[in-house]
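Shown here is one chain on its own, the form predicted alone, set out as structure tokens.
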Amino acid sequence: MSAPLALTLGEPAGIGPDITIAAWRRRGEFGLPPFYAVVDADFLAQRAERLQLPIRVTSVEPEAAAAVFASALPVVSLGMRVTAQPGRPDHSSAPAAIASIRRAVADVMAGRAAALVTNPVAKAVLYQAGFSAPGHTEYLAQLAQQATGKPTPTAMMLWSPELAVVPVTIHLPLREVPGRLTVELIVDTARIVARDLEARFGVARPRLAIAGLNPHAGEAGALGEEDLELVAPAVERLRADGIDARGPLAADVMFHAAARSTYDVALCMYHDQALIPIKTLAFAHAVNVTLGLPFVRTSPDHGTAFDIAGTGRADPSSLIAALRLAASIASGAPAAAASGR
């Protein structure tokens, strides 16, 4: 990997600045790859002072980031003043977060950065400022489509050495999940996952475990028809495509150690079905990976944590894992899949 990683600001009132500073300070301990933060340099220096973590912040262009990384935290300037205080988003929050994403994506698409790592944003703050995308990932897909002229369907994978999971539906009320699930959605999501696991994670023939929606995968229809009508046909289509998929599987027996050793990723039908097991197994070091983009994007698997921003209590472990995983994938020597294959 010759180019550095681009790290976005995220919500400036959240813990993104805190964990950026903490990760850079532990760069030697974890062998972190060179990265630069797309942020207002004065803002980041002020946050470091508040945290009583003295660091040197240096404004650079991306091409110079690697050269100064050992002695200073490289910053590519946003060109705007950021005034948000910890835990208190203000009028500068949304414009700064959006500008940071746009600049970082532009750098990755132009080859000035090897991969994108994003700090968490506060969607409510963005929505109040007129942000029209449903979320962070959808916005990245829009920017990719604008740059390439091609539709960019994506999937969200939560990855750790212990387990990788993909929710087929994401941020929906539970009562809406059965109505949103379709055979096509399951198949399209699985195809994205299989393709990127092979191309970016080095898994020669990914093994996909497909969870059922209902308890006991519907118990042959006794506990719901969705597994017979939606999940089973999707698995059949995937297998016809040559994808190693099996299911629908009873979700309550998919995540113990022996079961996890039989697959590379678990596709789950709704948010908590996927995120509860991985956050139980790998709460501090799981990484959010966006599959389907024309560039590598990882993110910490947590939110803005307004309540602890600026206190020094934020744990940088997930950001450190996201930086390391992004660099590994971008270098062509990706981390092992969850199964260790």
Second form
Amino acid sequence: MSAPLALTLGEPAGIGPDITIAAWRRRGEFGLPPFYAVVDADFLAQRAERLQLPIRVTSVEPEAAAAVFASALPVVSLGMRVTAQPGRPDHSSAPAAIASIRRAVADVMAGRAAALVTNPVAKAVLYQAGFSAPGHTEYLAQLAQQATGKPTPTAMMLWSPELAVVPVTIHLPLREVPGRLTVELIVDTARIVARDLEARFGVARPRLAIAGLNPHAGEAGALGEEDLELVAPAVERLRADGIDARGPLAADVMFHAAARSTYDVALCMYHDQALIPIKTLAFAHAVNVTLGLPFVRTSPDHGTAFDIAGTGRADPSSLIAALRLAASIASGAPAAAASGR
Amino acid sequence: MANPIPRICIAMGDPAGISPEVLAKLLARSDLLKLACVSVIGDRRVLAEGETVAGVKSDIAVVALAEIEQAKPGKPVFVDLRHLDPATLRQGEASAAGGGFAMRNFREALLLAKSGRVDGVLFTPLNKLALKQAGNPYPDEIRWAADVLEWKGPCSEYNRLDDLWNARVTSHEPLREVPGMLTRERILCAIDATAAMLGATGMARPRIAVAGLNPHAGEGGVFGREEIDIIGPAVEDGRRRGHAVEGPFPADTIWIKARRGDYDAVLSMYHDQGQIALKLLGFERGVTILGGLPVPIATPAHGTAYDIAGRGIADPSATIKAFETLVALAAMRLALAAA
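Given the form predicted alone above, I would also like to look at the protein as it appears in the form predicted in complex with the partner chain.
Below, the chain from earlier opens the complete complex, with every other chain and molecule after it.
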């Protein structure tokens, strides 16, 4: 039997515990791969009680997780008590949230877990506890770099059966986007994407569609210079490397069904250029995949949702999709995951 | 009072793409032609080619430009300018001749509107490259139309997909210039205009959702301050004027709410913010409306589709929707003028 997936705690005051419990309860319905949660067992049992979703929680070592998965939610306990109440983040839970990430990364690097799936964290809580990485993904890259001794540039891919997108710039004010774009940034991001789609998703020669920055991809310079000066040269350089890249494409006509069938992933120049199409197409079941790490990492495409934590209203669809995709990629048969387009 | 019957002029667009065949399919719909007095401007031979491709035949009387008033509900007329022999044209290819053909037709239609002889203008898809080759200096159709109509007032482009409308505060501008162009006044003006446009279709108090500019609508100022400093206050201003307007909302999830019926219109801050979602949701059905001008102008949102031209498979849905929207807008305007 292949190794189980490691699922992190995330922010305990958020919906992470709720969707973890809900996903496990629906394991049969969705044919979920065995996973274990790296979390305080008592805390998880209490949340299940509060949600009136009685479940069995069993502390195990990763190697035993798959065997108990059918009858109990396996947890790898770290011996750190977690007491955060739903909707009320407090910094006392930050060390446990960080330890959960560290343990899960160690497991996946050691081969005890097949892939890493992360629940959403609350950055503000982690910062209070002395967390210094700019974000969740950057922290994973730091841990990977410590383990391998190699620099680990990453890219964020939002994946759904209908569409996969990678934003080249992410959480930036829109006014800062044009100044931040460079040929190198586009090329480096595209290289990570092409390499991981081939190595992990089993796409033999990934087809990259690269969006222009401006309306109508700048219309030959009439509507902005960046598409001629940055995006087009980046595409040229990628093609010279043997990467099947096309662009700059007009962003408004590259996401309808006929257009989507011509590529495997779309590289977008800014957050909403990527997020508008994927949220509009696949709101609840888009998965966040980190490319460039030495292991597979997926996460649900939403945040901690403090306002509905502990109420039972949290929708586990995205976590379920993240678990399934992680298993599919890790099993080495991910062509199925990338198909449907 | 019986609904007034508007006079609609259709300008034939680019002849090398699907424009002639979708027009032929529209003109074969006698049920639609009853809704207006329709005149078509172009070359009858180009329409004949479209009819052959579409497998339809329309019974349309050819008249001189001076005689378009002969058009009656269900009895359209064709103004044959005889300015393009389709035998000289290569299908699926942009050309100066094709661009010039479309330019002339659109100009004649606009001049009819300017002299008050028609109440609305529809044009079938144009090809930007062909227009450029023919020397068309305009960056988009709205500036072109405003120029021919000698219209100096505010006007803007709207898009409609089924019952959902989209308007935008900025349009064909480099993305880098968008943040600097956003002002509270400009956004308020767009809210007013959007409410007026939907009002012109008969909607009493349209519900408008306003998008933010930045990721997550700025997330409380962390990813940009325009939502706090400019867009939010403009939405407040709009509410004080009595509009049912809300926002700013994150642009990536606004369409989900709008599509499930929470809103009648989405106001976007820039071109692709609205166009990406609309074209993804219904590329074949979307309609573009040029609003704020002396007459309403409509066109299908899709292009000339050179890749499928001449095969008879072009979907006329958007052209039909554009026609229906235009008839409704023009009829409402006539009713208001008569009241």
